[in-house]
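Here you get one chain, nothing else, as structure tokens; it is the form predicted on its own.
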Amino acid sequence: MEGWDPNTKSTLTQIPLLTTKAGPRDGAAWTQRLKEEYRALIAYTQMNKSKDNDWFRISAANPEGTRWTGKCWYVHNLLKYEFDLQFDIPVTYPATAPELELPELDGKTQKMYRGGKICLTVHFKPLWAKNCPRFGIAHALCLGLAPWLAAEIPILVDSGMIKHKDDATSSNES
């Protein structure tokens, strides 16, 4: 964590770490790593929710925990931009990180790779591998979706490659 700003680490020490390593493939024990990583969203959204700085909404999608969908959001210049997130958790979980998916924005960075699925590899990636299998969704989120959103949004907005809901409804008016 040397290198970190002391908000990123600060936040990171709040999120529980998972205990249990398992995955989608383990039976009972994935059901274990599954309330862990519940706990850990929980902790982490309420953490958000304290310090006004709430921007996601995710929730499984499938009974078996494999499928999550959701929303994030990024406010830039006052202005909201929302978005659909959805990710699979991959059958090599945890030693392996879920790939999160931002559809809509498919094609709009050189970041992304087809299917909108946003890149990590650089950066996250490495991370993920040294704390498995401590880190788990809501790491994912924190330290892959979070500085993704704060570094591209601004240069997809200043560009014109996303405009705003509204400007979007009123151009489609005029």
Second form
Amino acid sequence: MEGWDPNTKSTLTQIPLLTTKAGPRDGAAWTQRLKEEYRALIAYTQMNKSKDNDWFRISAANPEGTRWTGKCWYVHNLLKYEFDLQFDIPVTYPATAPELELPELDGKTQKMYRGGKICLTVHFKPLWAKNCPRFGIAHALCLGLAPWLAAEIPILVDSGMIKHKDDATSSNES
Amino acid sequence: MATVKKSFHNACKKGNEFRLGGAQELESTAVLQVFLDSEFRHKKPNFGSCGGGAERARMEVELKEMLDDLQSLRQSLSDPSLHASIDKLQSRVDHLTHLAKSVPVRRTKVKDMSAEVVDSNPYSRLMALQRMGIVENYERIREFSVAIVVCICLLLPIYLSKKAFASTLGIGGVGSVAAEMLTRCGIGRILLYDYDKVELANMNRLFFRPEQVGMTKTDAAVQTLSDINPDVVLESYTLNITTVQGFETFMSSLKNKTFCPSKEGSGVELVLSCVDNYEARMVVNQACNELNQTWMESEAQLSRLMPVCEIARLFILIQNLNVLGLKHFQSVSEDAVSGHIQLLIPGETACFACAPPLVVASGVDERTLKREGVCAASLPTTMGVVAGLLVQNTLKFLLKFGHVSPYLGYSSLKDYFPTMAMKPNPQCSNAACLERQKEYILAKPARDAAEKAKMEAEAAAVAADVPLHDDNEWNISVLDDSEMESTGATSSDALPDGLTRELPSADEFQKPPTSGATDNAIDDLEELRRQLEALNAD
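Please supply the corresponding structure for the form predicted together with its partner chain (the preceding block corresponds to the form predicted on its own).
Now the complete complex, all chains and molecules, led by this one.
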């Protein structure tokens, strides 16, 4: 964890760790794991809200909890840029991390795999492997997606690859 | 064809009618030429689609008749000034005859593989393996099914810095070429899995053609492969095997035994993994461990941790080869231009989760490797080599000849081919792998008995021979290699110099104290879901 800012580190320590090592094909054990995922996500969302640092919405898109959809946003130069967020829980979860997708940004940045999957290879996958099975979706968002947005969105905005929705539609909504 | 000929005759008649008309006559010859041209332009697309040999023969006859007619027309014309244009027409018909001959013809299915050496037999050179005594029964290859998991994406990334310039990668390279090789060998059935579409950026790979851009890779592959060898049964699946749904389809297609109902176990002999990322490999590993399915892994890549000087060298190499443009500089392995193949037999050899991938620092201090501007790449040549090694090993495994390599590496910069065997890890994180290991150990007495019986049979065969040495003055005895190996093996986790694990292994997992705090936590999934939704609402 060297090289991470103290803020992220302290946030991370407050997200509850998970204990059940189970994937979507493991029946009752997966339900148990899902409960732990929810507890971690609830704690993380609450923490973000209390620190006025709310930056995502995520909820299960199917009853089995294998597909998740939502939104995430990033504020740059006092403007909020919002994107759809989605991912599947891989069959080999939690041995392999979920591949977080931002479909709207597909093809706009090099730091992305096909289909809008953000690149987690270097900054997050080793951490996930080291902390298997204690990390869950909340940790993937905190250590995978958040730094990616912080690194990428300013560049994408400054290079004109993405435009703020007010500029794009010229509506007067703030 | 008939219409062409008829109109040609009409035109000829016209030419005769105006024989005396000087300028008019010339004009009508030009009309005839245009007419012929347009007729053929119109007809040409039919050459390709008609396909059959009979039709082609008919066309050749027609063209020949046309030449004869032209000849007679030339003789009947008294004005020698017209001969030049007639000659021109003749040469055009000649050209058409050539074109018609080169039109591809789809070969019909061959019922039985024949060893007859004639140029029309697609299998004569393969069946020669049998005659030379290398393969016992080549024709058995038609009973075999092989599943090839191709690709699974990968575009772009590999950014270690903001300046990284990596672009398109994605394999498909090894998988599609391996599929073509197996098709040409006349394998019984191939199952293909991929979820990608063919793109122009894939044209640095072998196999795909520009006109297939936009098709799914599996469909494009089936199109090409069935043209090459219609005897092969091809099944294509466009799905993502890492999702729960895709995985179920993957498993059930492997289990399907309609092709060869008498076969034991799953429906395929071998699964070839030609994917380019860790997640997909883990999925194939999971499926094969659960099904007790033997499989082979392959990788043909360039380093993610490649020093900048290597990249510069590669650029020069690539430019020299004139294969890729700089903009489409491609994918991925350990030291610059290398790859490997690996045979995985659940329970018997290490599974993919037993021995996580290593990063080889190619004779360079590892600290100098992670640097700005590094990226990943792949060459069609490397992919061709790895695909060749993979299919060669596959054929040896299926047809039971030669030595099947458990692991064969390829380091192209130094042309080094390391081989080794890996035993399964008793502490493997994959539960299915541990189960297979247990089964393998339980089956040991039966295996030993079979081995002994085989040895005895062999010994009986050579019993007639005199012993190598009559006396043994120095009491020299020969030890079994495998016994020494098992005693000499250390269970140390330490890696040799220059090697690091690509991903760290999980830390020791400490059970949290089960105090009252956790008992009070909400333990109802619906309630938790509602709570998250409530948080999401505002």
